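One chain comes next, on its own, written out as structure tokens in the form predicted alone.
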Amino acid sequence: MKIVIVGGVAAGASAAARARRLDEHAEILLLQSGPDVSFASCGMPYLIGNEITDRASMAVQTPQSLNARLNIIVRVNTKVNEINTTDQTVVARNETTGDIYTEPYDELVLAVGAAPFKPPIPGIDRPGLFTLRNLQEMDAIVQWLNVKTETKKPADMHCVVAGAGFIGLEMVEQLHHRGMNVTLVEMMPQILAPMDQEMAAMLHKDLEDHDVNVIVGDAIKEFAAYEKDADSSVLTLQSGRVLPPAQLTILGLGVRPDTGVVKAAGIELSPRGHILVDEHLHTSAANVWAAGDAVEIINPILPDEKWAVPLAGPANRQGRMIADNIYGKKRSFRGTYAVSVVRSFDLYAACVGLNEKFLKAKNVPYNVVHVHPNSHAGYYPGAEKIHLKLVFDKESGKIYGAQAVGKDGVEKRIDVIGTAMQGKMTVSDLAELELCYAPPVGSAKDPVNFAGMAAQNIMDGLISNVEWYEMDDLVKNPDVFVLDVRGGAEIEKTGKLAEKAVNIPVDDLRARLSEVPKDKRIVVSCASGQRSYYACRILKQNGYANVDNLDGAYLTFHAAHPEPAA
């Protein structure tokens, strides 16, 4: 049998190194388009910044070390220009030489990935713009940043990553680590696209105390030469803003699968361009494989829905997949669930599944929870707050996705809670999950079970929420009573929620519950939204109605609102 390989990075080389294993006798084949064939892509931004400092440990496998273990033939620099599915071929050009041959195939897998976007922009192909695919990218990066820095003191430097998502905040991360001033622009109106408003917010405020200038809700406009030094740019905005001359500009404006030679093949392609393929990552061509970041593939948590997501996880398990079905293994894919995880100056933000924005545009039918636990016992040195949101169905208890911000302990809850998700777990099993305890590094009730107990409670008819954003309208309303719960000594500190809010300690409550009208609405507030739960069902059991907690309480609205409700 010959397997050829088209692309290599995680897919390309699991699928390769699978294969081996499987069949000590396969011809296998690997052409890459650039030089490296198997490099620790997500590793590229800590480099840059000097967090690591071995470039050599950024190759993973190289041609020669694939093929002494694995008997592998791997050649680089070699584009696949033309894919024939009736005659089972591949015509492909050597870059360095110029040679065109044609290579004949038993199974083809294709692991071509995708391409940094680069819309349109006057001036985007000036010097010191930079997109981040591949180790050249960030050789050339760090080439040009040790060469301005020879004349320029690094704080004298401004660098622009244009472009919010996971790259573009490792990036503002490591440049602001070499010590240089750094915009961040996103066309959107927050960063972090993957995470909803509120959490994102958290993120937003950390950069800003690290001095890094954000802006959102504008894109850029135009490149054009600054006058005083033609290898620096001045970035016009859309709205007209000017920014001060960029020495370096990352653009990091997301990615488009490189799929033109498989769309030429006449293998079926999604609307925008990724390579579809059956639950057994099976193209529409026989004998033709796809994986990695120009598929799309099953959306596990909508099954009517698909999406591409373009993570090295779900790449690395495609390609060995497609090896094992290849030699008759039948394995089916059963999605992605896009669990992600980004570190930004102090704070981590971890997310897995759909977020709130997703399910409102496509009309599912929702319900949120946020708790604000520590990381660890409270009475233990070092606890951190985690702040967790979970979006789940209040009928059946499914888990549609969750958010999770901190300082410690973020990814090993989400991570939980993925894992949850795969093994179709239910909110109420969130809540009776045993998991580790000792205190410098947990809980007796982890933050994932208070996070599922505070679902199941809504699920049991104990207790309604209202969400952060709702807060603005619902002060506004005279058939509406804000209770804060809060000591007053804390809301001094802290800040108030609404200027009309009403303060009553959850503690003294009870005595004092003739202050709380029965003939209005009741909206409870408190720190985190433990002792406002607390509050309401005081409430509920003494004869009101009409009671709703503040989701998340203070620490969430002033996240996404930092100034009061009015």
Contents of the next structure:
Protein chains: 2
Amino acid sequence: MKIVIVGGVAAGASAAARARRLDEHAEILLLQSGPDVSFASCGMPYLIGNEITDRASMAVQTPQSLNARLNIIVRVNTKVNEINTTDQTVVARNETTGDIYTEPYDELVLAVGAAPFKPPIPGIDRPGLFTLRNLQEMDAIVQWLNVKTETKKPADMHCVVAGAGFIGLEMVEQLHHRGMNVTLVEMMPQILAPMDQEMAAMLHKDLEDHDVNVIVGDAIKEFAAYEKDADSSVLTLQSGRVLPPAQLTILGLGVRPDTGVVKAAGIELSPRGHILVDEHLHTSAANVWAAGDAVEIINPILPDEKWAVPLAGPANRQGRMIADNIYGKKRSFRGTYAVSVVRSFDLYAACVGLNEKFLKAKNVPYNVVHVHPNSHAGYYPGAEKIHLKLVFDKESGKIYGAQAVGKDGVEKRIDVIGTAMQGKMTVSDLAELELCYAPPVGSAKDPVNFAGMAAQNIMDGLISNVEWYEMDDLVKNPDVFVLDVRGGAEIEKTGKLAEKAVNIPVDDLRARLSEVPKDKRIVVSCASGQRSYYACRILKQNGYANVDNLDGAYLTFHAAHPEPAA
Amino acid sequence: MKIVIVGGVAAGASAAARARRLDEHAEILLLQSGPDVSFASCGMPYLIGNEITDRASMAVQTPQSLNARLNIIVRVNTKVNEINTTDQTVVARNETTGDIYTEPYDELVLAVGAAPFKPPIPGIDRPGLFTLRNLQEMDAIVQWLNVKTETKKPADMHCVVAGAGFIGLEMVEQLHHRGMNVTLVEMMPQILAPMDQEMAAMLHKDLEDHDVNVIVGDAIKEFAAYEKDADSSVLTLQSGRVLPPAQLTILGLGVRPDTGVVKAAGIELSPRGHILVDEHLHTSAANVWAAGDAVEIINPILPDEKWAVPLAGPANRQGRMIADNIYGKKRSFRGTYAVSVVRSFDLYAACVGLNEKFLKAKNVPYNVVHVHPNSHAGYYPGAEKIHLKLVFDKESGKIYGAQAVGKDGVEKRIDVIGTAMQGKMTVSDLAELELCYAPPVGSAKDPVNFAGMAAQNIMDGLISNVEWYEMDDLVKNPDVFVLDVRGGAEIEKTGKLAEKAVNIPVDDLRARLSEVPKDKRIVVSCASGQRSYYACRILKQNGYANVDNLDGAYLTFHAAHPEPAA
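Rather than the form predicted alone that you just supplied, could I have the structure of the form predicted together with another copy of the chain?
Following is the full complex, with the preceding chain placed first.
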């Protein structure tokens, strides 16, 4: 048995290691285009920012260590230029020597990955512009910064990060960590596309609180040489806005599957260029498998949907599964749920599954709830709010996705909800879920329980919600009575929901029902949505037919809509 | 509708609050034996230790707040002395005034809780001995310590904690935090009964590293007055050992259901005195429900098993479910998985489900794996080892339980595995589970994945394990060859597994196979079990028929067995 693996970072190295454990006597050949295998891609921003100081730790495995431990033949700086699926061969080129040779395979694993997207913008090949795909690009950025900071103080330097995805946000934090001024430019109307607008807004504000210049809804039109320094670039945006000269620009504009050779081989690709695989991760060509960032994979949340999710975790497990399947285990990949987390300064943002934007665009009916519980018991010091959004189907209780933002315990809750989704559990299961509780790390009712209970209340018809983006229209409607059940002093301190909102604290509501008109639609809010839920229940059971809760209440509304509704 | 609720801490207060949301017009009467309702039981050790400084925060709700917000009538200091299930009445006594009165109910909710166990030991009613069930007992301990520390420096004081369960361990930490000398006495041969011995051993050592005097396998025989100070007690243990005079003793000897009145009413109890309920949490008496620490509940992990699990989370959700069921929702409680966590100094210990001891005692076939992965990516600073044990059935892949010990991310992994168990997922699902990964909070292969993969390898027959407690017998057996595949310098530094163990580093094994005898059983170990797994695979595929991996390798072995196997 001879297994040839193209690409040796996450999926490729996993496939190689697993194959060796299953077959001590197979010939396993790993061809890697760059000089490194199995490196810590996700750590690169942190090394640039000096949070990671041990450069050697970034190479998780080396060609030598893979050979010593696993008897794998690793050829680095080797590019595969041709795949011949009839002959079962690949044509490889040693980029150091220029030698070109043909290598036969019994089984071929394509772990070719994805390359950073570089749009055809004038000046995009100027000095000082970098993408961040591998350790060489990382080293080049470090080297560039080291040279620049010899003559310039970090505080006098300006860096631009283009693209507010995971890597973009991490680079913003790390460049800020090195003391530089940072501008973040994002073409979409919000940062962090996997989240919905009101959730991303919390990170947006936090970035601005850290003096990051955040520009959304605008894209780079041109990079031009700065007249006083040829190594600096002047960026002009589509809007005409011109940014101060930048000594460094990081292009984090997403990735594209690196599948030119795969396409030329006649292996089936998706319209966007991802490799198509069946549930066993087999491609359209005999004995050819594919895994990682270059494949389109089952989206298990909606029937018949597929998507491409470039994450290290799924890549590793796909690689391992391919080795199992080469050896006849017939394992099925159940799809990728897109569980992810990013840290941005003091905040973590994590999400899983589908967001509201996506479902709206697909015309899939859905409901959402927003809750703001504490990361651990409120009476124990250091509790932080977790802003948690759950997207679900109120008929079946099916969970479509979840998003969370906060300082502590954020990714834990998404891991729990993500696990529940992978186990096909419902929002009612979340309400009942038993989770660890000790005062420093949890609550008797965990944030996940709160979100599940809030969703269950909608399923049971105990409450109905309106969303933050409906409030401007609602306050304009003369038939709507907006009721804020917070305390008066609290409103003074944190701000009004709407000029038009009438304030009756929830504890006074039973005694002051006469102040609430029976002939109008009532929309109730408080700070987090808990007291407004109580108020809705009081009103509904006292003859008010048309009562809605502002989902997530003032905390969600205000994050996305800093001014009172009007 | 008139609902009477007996007990107003977790389950009772939850039932009351939910009932109000479902029925604005019900009469809801909550009878509580002590002066407080809905207080932060789990926070009490931390207030005693001054980690929580705000005494007011310990009362999560007050009778006044429950009345103002939820229109619930709360009668504190009120003891229910009689339940008449035929008349549907309870007889209550106002402990302040001595008034006795009869209260009819349409629905009765028993949330009577459990009381600390006080065994009939001579001297158990001496001054300076405390249990910790409620805020009054907490205040009494604080008051006692305040008086004692007026005349004695904390460093000159000695406290004994009897019972090494959750509350016992928390009290040890908190008394140490106040600067006192602490002895922990546990009757069982190990601390922290929900965990297995080798996992609890890690906490045991950590306690000793913090200068806590830990005594296991011994119990208190007698408390006697200290001749020089009538407020101090001299404790004599069953072994005859006499402890230094103690200024304070905390009795954390477990709890017993507080169900005398329930029994007298003819409501069915378990042999141990817990209230029996059906899946809807209904007792044997019409219109009587029960929840919380006093009930015996379904153990969903083994068929037909029931157990009593006194934890706040399940109590809260049971209370809520009873309110739903009173209003006809017919929800079923699926049982309690016993998900729990405790912090002990720098370590967290968390667990879910059934442990090895339990399954062994029940004669249920099981397998275990121990893994020791990092809490987050190893290349990012601050990663800490998580010691994780998974107990499962290798035929079906069913997860019986899990235990974890470490400094960071411990309860997250148990929450994830606990969620998977509640979703009836298998160890193969854990191997495939998609979890959050960013360098500061996870790894591309999460510790949960590692544990799942290790279990899957056993299911697939790729490897078979021996356990740490088998090693002494194995090294004595002349037909066993013990192979340690760590590096030589590593063994020098961390210690030998067994004098008899032969060292061949894993990377040299292929070249040195001739040194491994073919006619013996081979037992392989390394540091964490990963390299020994690789070594097992090499051996098995090179004609070695009888090869076993030491599960958890040296890290697990050494935790439970500090001396080399002999």
